[in-house]
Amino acid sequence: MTAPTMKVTRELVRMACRAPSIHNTQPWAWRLTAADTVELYADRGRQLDQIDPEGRALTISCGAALHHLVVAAEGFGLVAGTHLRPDPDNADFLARIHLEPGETTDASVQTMAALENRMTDRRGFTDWEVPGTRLHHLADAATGWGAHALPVTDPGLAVRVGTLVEEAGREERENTDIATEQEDWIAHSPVDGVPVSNASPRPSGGVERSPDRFNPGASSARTGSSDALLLLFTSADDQSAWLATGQALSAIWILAAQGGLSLTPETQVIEVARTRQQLRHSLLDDLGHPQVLVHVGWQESSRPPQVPTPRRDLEDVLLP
């Protein structure tokens, strides 16, 4: 049996901070109240006021960090019990995590290794098709965390989604405030933001990038790529639902990394109210709330590893 210590708990928080976040803003703060107790808070000073005025993307990012901590704890032989939204009067207090002794397994160690290797790679996917069984397996991983994932396998719907993605990107590029805020977070600092090499990686011969906010010239009708689409959605559309989405996104992403698949998120189509509503109508019959669209595909096996995006120092994310 492994018991939590302050040294191990600090390492768990460090690993949790490897989670993906919008524009690598890393909008989380942590308080270690004891060796076995960690609190997660939203850092509103890192919220994107123009792109994310409601704090949806911020909360999803924090949810991903929360799931990362749970996975890291299991890799260290600990059991992490989470209590979401422990104080209804404090919207920034997102979760309390209690660590208890547990057992390390080969599976938990492998999952933790996938967490460490997970990253956003925008260099484009190959033309290798993602089998439907793999896509549905990834989608199933979302349900245990309070969210759902819908594989978009119908060609007509996939084209419709691609059109909405392009429309959302164009609308945001034409909004000066949004465009400026996005630009500010490219090469933002040595410890956060998206490095130029990650936002605009060198293209690879014969492989085209999926359309994304950093690649406005890409078309949904591109060739040489067979990436698949997953839509993460929830029944509600509040802070608890956004936290659940972040945990589900992390679960899917880590599972994809374990299976050699690559994943890139697309949120512009969610950020623009009009395209989000049309996405909801087209894919969910107005019954759920779209939260994140992700592209899933295979990277070239001969491609060198991408340099990870930078992270803030642990002391910078710890609250007194």
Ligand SMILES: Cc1cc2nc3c(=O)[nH]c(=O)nc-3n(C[C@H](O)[C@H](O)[C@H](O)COP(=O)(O)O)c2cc1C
The other form holds:
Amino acid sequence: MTAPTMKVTRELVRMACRAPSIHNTQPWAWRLTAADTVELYADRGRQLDQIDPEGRALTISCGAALHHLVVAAEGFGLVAGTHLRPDPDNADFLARIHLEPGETTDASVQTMAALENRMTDRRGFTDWEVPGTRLHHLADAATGWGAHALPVTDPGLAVRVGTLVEEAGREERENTDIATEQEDWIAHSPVDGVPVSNASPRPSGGVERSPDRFNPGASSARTGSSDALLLLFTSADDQSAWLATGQALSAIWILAAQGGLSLTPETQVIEVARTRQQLRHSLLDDLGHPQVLVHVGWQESSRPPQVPTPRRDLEDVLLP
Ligand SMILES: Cc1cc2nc3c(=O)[nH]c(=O)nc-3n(C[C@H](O)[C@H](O)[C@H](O)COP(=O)(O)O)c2cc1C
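For comparison with the form predicted alone, please write out the form predicted in complex with the ligand.
What follows is the whole complex; the chain from before opens it.
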């Protein structure tokens, strides 16, 4: 039986900060009110005002960090109970997490290890197919968090998605404010932003890189290749839905990493209101709200490991 201590709880927060975030902005702040109680806040100073004026991507990023914290706690043999949005008068207070003694299991330790290995690898996937059963298994991981994931297996719909992704990318590139904000977050600082080596990795293993927001000029349409696609969506489109999406994204990503699969989110198509609406219409019959599109595939097995993106020091993310 493990009991939470300040030292362990600080380590849990460090691991939570390994979560993915839009442009590696790490838009979160944490308060350790006791060894067994952690609070998660949105850091609005790190919101992308042009790309993400509503705070959707910021909140999804925080949801992913929250899920990471819970996974890390379980890996340490703790049980984490989460109370979402505990203060109705403070929208930035996203969650209070209470830690209780519990037991470690082999499964929880393995899941925690996958958290440290997860990363966004933009070097392009091989053309090995992702079996439908694997894709549906990943999609199922979204459900427990209040979000859903739709496998896009129909080739015609995948082409439609690819067209919308291209249109969204073009629209953002033509908007000087948005393009400048994205540029600012490439090699932003030694502790945040997307390093050039991760935004524009050198090709390796003979696999051609697919287009993405950091590399729009790549030759093959990513969605026209063998990438499998999942669309994360929710029934509402508010802060609670975005938090749920972040938790689901993290759950899917960690599960994918455990199974040797690689995952790359694509959110330009969500950020541009027009393409988000069209995606909603084409894939969800106007019934749900698209939140994140993810590409799933296999990396070339002989590739050297990628250098992880940096994170801020723990002291910088802890509130007094
Ligand atoms: C909400 C959200 C949106 C993202 N959107 C994109 C995207 O459109 N394109 C992309 O290449 N990566 C995207 N990412 C991945 C981030 O750039 C990545 O998580 C961050 O740089 C940290 O790197 P890591 O995932 O390797 O730890 C997104 C991540 C999150 C959480």
